[in-house]
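A lone chain, given as structure tokens: the form predicted alone.
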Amino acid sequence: MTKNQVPSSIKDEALVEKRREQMVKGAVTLFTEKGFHKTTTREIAKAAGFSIGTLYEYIRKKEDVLFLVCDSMYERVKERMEDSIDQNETSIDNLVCAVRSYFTLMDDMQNEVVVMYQEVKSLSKDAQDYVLQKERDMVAMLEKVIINSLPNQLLEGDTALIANNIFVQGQMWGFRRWMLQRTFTLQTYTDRQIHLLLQGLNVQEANLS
């Protein structure tokens, strides 16, 4: 399944795109403070700013709304983090700001990461396959900047799990925020979580320009 699968009888891309943007933004809302099973679609709709019929010219069921929600939320960790790192560079600078990057993007996304942990057992299977490859696709990115960034190749398999780690060390900023942020700023948990892994690598901080 993906995105352009979500069935709409209508046929503007552009005014798709941007009604779905709508949805989304009104269903995060909902889905994290009711949850996805105690949201109706009349209340997305007229979150989204729109009537029950016409959000239904967008979507088939609620469940595309949900799917709708963790695709969104991949492509725009995607395109940020495209933009902001440059998985070529070779330093030790450069993973660094690729933690940073993603760290303060999972800020910005704190209600989607909550809804996509708490929800994503209720889509199909062909829909969580689809989430679980984009998924994939952002650890691959993670790993390709530890690898070029490091002076030293990794033991084998060690790549993949500390990309991994990055990635659920900065959505759990997001799930586990009630906890967190009582204790840290996000600063003070990027700081803290780029010492550890630079120390878990034997990489010094000093050595950082």
The other form holds:
4 protein chains.
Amino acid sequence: MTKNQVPSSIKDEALVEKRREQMVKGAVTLFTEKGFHKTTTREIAKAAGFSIGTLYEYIRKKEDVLFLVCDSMYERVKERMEDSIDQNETSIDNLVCAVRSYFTLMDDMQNEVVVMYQEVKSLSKDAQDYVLQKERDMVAMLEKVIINSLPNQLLEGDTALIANNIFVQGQMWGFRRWMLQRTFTLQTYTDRQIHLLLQGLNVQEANLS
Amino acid sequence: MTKNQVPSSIKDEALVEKRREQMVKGAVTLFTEKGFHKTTTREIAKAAGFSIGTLYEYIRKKEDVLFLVCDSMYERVKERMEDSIDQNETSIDNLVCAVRSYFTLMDDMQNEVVVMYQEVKSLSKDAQDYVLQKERDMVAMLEKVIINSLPNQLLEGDTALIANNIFVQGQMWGFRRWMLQRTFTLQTYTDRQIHLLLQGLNVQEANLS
Amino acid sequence: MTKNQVPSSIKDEALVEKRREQMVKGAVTLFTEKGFHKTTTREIAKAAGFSIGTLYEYIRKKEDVLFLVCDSMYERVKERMEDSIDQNETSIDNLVCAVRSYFTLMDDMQNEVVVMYQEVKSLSKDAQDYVLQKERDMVAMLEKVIINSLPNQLLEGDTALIANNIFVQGQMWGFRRWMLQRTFTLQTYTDRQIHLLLQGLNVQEANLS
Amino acid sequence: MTKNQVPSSIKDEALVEKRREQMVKGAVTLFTEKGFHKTTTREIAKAAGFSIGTLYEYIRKKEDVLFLVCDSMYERVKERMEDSIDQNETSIDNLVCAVRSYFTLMDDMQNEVVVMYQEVKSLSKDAQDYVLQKERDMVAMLEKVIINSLPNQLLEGDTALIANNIFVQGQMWGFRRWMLQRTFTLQTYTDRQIHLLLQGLNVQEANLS
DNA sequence: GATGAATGAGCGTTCATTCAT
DNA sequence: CATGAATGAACGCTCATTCAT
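The form predicted together with another copy of the chain is what I need now, so please give it after the form predicted alone.
And the full complex, kicking off with our chain again.
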């Protein structure tokens, strides 16, 4: 299942792409402010800059908008992660660097993350599976980096667990901002988490560049 | 603000307590299955075992049910945490023990945790503040245990961060069960997280009883 | 149909009388403030000083309260009118005196009058007929006074019309207070209306005592 | 405040006008039969010939329907009054003529008048003020005619009082029809009231054309 | 006689979705 | 392709009335 699983009655694919971008952009703002359920389709249409009738030319159901939002988020996350991670590099530096860029990314996408956390349940079972798979892919990316950086040093389960921890700690930066962003800046939060992580991995930070 | 901030038109306080327990129990199941917004007040009433009219004798608005769910959860969590933590013990054992019982608790309350994660935004600003304060209290409890167990060994910010990490990792067990509970049992999950934690703290696990 | 047409399950008639008085007193205030429909039976019970269960021991339906209010009003009006009118006096003085006391009465019962005007429609057909009959009785009393005061000087229709006009002008003092009581006091309103009335009747006011 | 204070989500203003006319027409019948409170919004929609959803495209709240009814009534009354009164004419004829056309008008709008008398209290404070102001305007129109017809012959207070009496007597024809229309036709009612009025004003009717 | 907890029919209102223009 | 008027199922909530204690 991909975004192509959300059919549109409009033929011109470039137009579909464009309209959906407008839609997603407006929707994220609205969902962040009032949540998926309290946002009406009319509001989405208005925020996107077209009429309610037009909105329904590009989606079938309200839920499709939410799906599109999630999908576009993962798309962007994946893109940026792939750009910033060198999957073949094997030093610890690479792990640190990956965590840094992931946390920065999560900082940029706080709103999207919050929306996702709160609204996935509103998606159909199929769409949920799709979204969950994307999450697994993300965690897998982190796992790979860990394994590359620390070959043969960890139990298999521990790798998965550490990847998960990092993944969640990134999301928490946005999701628990009311608590964390009182005490930390993105910089200090990242630094301290990396510090704890490396200690947990028994790595001497002094060795890092 | 406490549950007493949700007024009832019924005078018999014991009855109010009892009915609200029925209500919360039914509501958690429903909210877990379909979320707060897709659950109707009639369903809540039915699940609680009384009529829609009776439901509204014990609350003012649908939102009150959600608040009651959150409140009862924190009540129970706090109670059990206080029972199982010796706030004066200063050994590392105490920290380990606290984490264990907290994780077990989170395992028992997975549904409640998921509901909280997904639906707090549906509460009024006031109620949100109340709930968030409860979370802060919980994290503070963990912080205290950490400080007691490792006096003078950590930066202040690190204590807060570690407490927060533990807190989130406990909740993670529930809200990411679709991922974690494939690979781990509660036992192994707890063991490995504690292992990583202690390594991060530079503690020799061998010393533990 | 009389108030005895509103059955009570309580045997003690004196008690019924007493409770209903409490009820009517509270109800008039409430109906004046918020109208019959927006007043709840619970509010009536509370204002009367007893519980909702007790309220329903003395009436069958909410509508009965309204009927009781109307009935008690006419009772009191009739009583006071009969006290102040000498039905056998034949001078113009008697008419003037009757109008004066009727207007004063309407001033005292402004709230009741307003309630009646606005809520009779909520009564059952039977109760409406009863209330309308009471009004006819009242107008008939005025007609009698007019005839006594001005024997053989008016067309039959005119008597009825004048009686009606007086009747309505009395009620209007309360019902249109937002307009009239800006310009007039009860005293001046009464004086000017009587002046116009007597001119219309071609009576020399100078002759009056 | 005018009917434009009742916003509609429909853009086509002509359509709004048309639908609201349908709405008001249906609503008057229903309100006359069963009163504002006992009439449901679904009944109003049905009587207007559209669905409940459509009804709410043209109003915000049920109360708006009542306001629209009142507003449309005054609109029509004012229009017809202005058509039939020559505000510069100074003869007594003009007053008589004004009263006649006003009474005829009230005959045509009996239902609306009854609704107004019974339901204004259900309007919001703002709307009530608006409606009451309209009444004042109407009375002021009558006052003007009286002054023009009888310059310098009346106390100022008397003019207001007479205008008020005429105004109420017109409405009385409708809201006391159960009493008056047994004895009078509109014709005879009008004739006799005018007769009494002119006598009260000390005018020789013989002089009239 | 008095109480108040329980009931459920019924109301006002919203909003996703459709479809004629 | 775009529009926006129309629809009606469904929701949250109220309140008159009953009846066991």
